[in-house]
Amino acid sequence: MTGVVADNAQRDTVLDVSLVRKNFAGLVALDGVSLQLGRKEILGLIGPNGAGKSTLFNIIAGTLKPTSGTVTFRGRNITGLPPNRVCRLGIARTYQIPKPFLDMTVLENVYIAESFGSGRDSKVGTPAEICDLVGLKDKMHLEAGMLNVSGKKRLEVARALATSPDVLLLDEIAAGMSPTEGEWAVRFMEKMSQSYDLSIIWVEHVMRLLMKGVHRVVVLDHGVKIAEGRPEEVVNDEKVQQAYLGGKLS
C-alpha cells in the first residue's frame, strides 16, 4: 500500500461521518466520532470489544438512527435513512455472523441480494461471475447451509457486491478463515478497491492481516476515536497499545 493512494483518497471523500453520537439508556456507544472515506480507499476500522465498531456501522449503513451528527454519502446527507434505501444508493454491509438463506443455493442468495441492490448492472458482474470472483464458483447450486464458516464469508462478500455498491463495509471476514484464506482477503480487496471503483472500511481483529491491508487506521476505545493515521503509525501509538490490554499489537 503506498501513502499516495490514502492521500488521493482524503481528497476525494466518498463517505464523511461528522460527529457521531448514540446513546443507549445511560450508556454512550459512540462519542463524536468522525471519520472520511475516500474513493478507492481500504479504511481499517479497530478497538477493543465494546469500542463502538458495530455501532458504527450500523448507523452508517442505516439500522440505527444516530442520537446526533451526520452521515453524509457522494455529497447527500444519509443520516437515518433506512436500510434498503442505503443499500439501494450504493452502501452495503457484511455481518461478522453471515445469515444466508441455508436452504436456498449460493446462486440463488446471490440473486436475491441483486434485486434488493442499486439497480445498476453490478460493476463486478453477474451473480455467477461474482461467485467465482469470491472462490464459490464450484459451490453455486450447493445449498447455502453446507458451507463451512469460510464459504459462508465468502457469500456473504459475494451477496453484498452483488447489491452493487460503491461503498463497502466488512465486518471480520478473515474471521474462521486460515492463515491462507486471510491473505486473500486482503488480494480480493486490494482488487476490488483498485479494479472495482470501491471505498472499503473493514472492521478485523487479525491485526496481521488488516495491518497488511488497508491505507489507513481508525481506532475507537469506549465509543471515542483515539487514533488515526497510517497503519505503521497507528501500530506505535501509545493510546492504542494501552487500548488492547498494554500490548503491542502484532
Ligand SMILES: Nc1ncnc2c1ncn2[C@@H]1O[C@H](COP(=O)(O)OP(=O)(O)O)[C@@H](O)[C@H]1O
Given for the second form:
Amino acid sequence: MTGVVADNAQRDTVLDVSLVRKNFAGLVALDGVSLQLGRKEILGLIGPNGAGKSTLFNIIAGTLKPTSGTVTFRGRNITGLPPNRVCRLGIARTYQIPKPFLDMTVLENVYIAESFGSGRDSKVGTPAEICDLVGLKDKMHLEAGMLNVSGKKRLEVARALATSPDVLLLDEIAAGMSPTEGEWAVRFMEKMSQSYDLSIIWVEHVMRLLMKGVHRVVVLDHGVKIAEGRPEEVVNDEKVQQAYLGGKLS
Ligand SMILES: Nc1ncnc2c1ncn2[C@@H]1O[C@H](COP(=O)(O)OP(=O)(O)O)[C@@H](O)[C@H]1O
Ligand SMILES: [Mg+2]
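Since the structure above is the form predicted on its own, I would like to see how the form predicted in complex with the ligand looks, so please show that one next.
Now the full complex is given, and it begins with the chain already shown.
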C-alpha cells in the first residue's frame, strides 16, 4: 500500500477527485486538481476569484463534465453523470446565488428538494423538521420570494439537506449573512456533520469564519492546487498570501 492509499484508507475517503482538468475554449479553469474528502470531514476550499472553485463544484455535482480526470464517490466512478443522478447518489449542493422557486412557500421548496433526493426517507428529518432545524420554522408558509438574503441562504441549506446527502457542497452560504448568523452556520455545519454522517466541502470568502469551521483547507489559484493543510498552516503559507496579494486572509 502506498503512503497516499494508506492515508486515504485511514481517513475513510468518501469523495476522491483525481487530476481533474477543465478547459473552456482557450482557458484552463482547472489544471489537474486532486483532493480527497474524508468521512465527516469539513474541508474548506478557498482561492481568489476565478480560481476554479465553482467549476470544481459543478464537475463534482455533474453540472459540467471534466475535460479529463475522475470523480469517485464512495468507491464508484461518477465522472460525467448528470446532476440528478449525482444528487440521488448522495451529493447535494447549494448555489452561490440561491435558486428557490420564489412563488412557492419555503416548505413546498423543501418538499420538492426532497423528491429530487435519494428516494430514501431523509436521514435529516421531514421537510417541516428541516425548516425548523435551519431556523425557518416561523417562515415555513411564506413564499420563498419574501425571504431576505439570509433566509434564502438558510433555505438553500434546507433544500440540500432534504435530499439526504452524504456529501454537501456549500458555495458561499455565509455571504450576505450577518457575523452572528455566520457563526450560526459554522456551529450548524459541525452539528450536521456529526449527527448525520455528512462530509462537507465549503467555499466561503468570509475567511475568518471559514477558518473556524473547517478541519482542513485546499487552496486553488488559477486552476491549480497551491496549498493544502490545517487552516492555521495554510493562512501562513507564502504562496497563499501571494495569491491573495498580501494579507487579505488575516
Ligand atoms: N461556463 C464557462 N465558460 C467559460 N469560462 C468559464 C465558465 N465557467 C467559469 N469560467 C472561467 O473559469 C475560471 C474559473 O471560474 P470559477 O470556477 O467560477 O472560479 P471561482 O468560483 O473560484 O471564482 C474563470 O476564469 C471563469 O471566467
Ligand atoms: Mg465561485
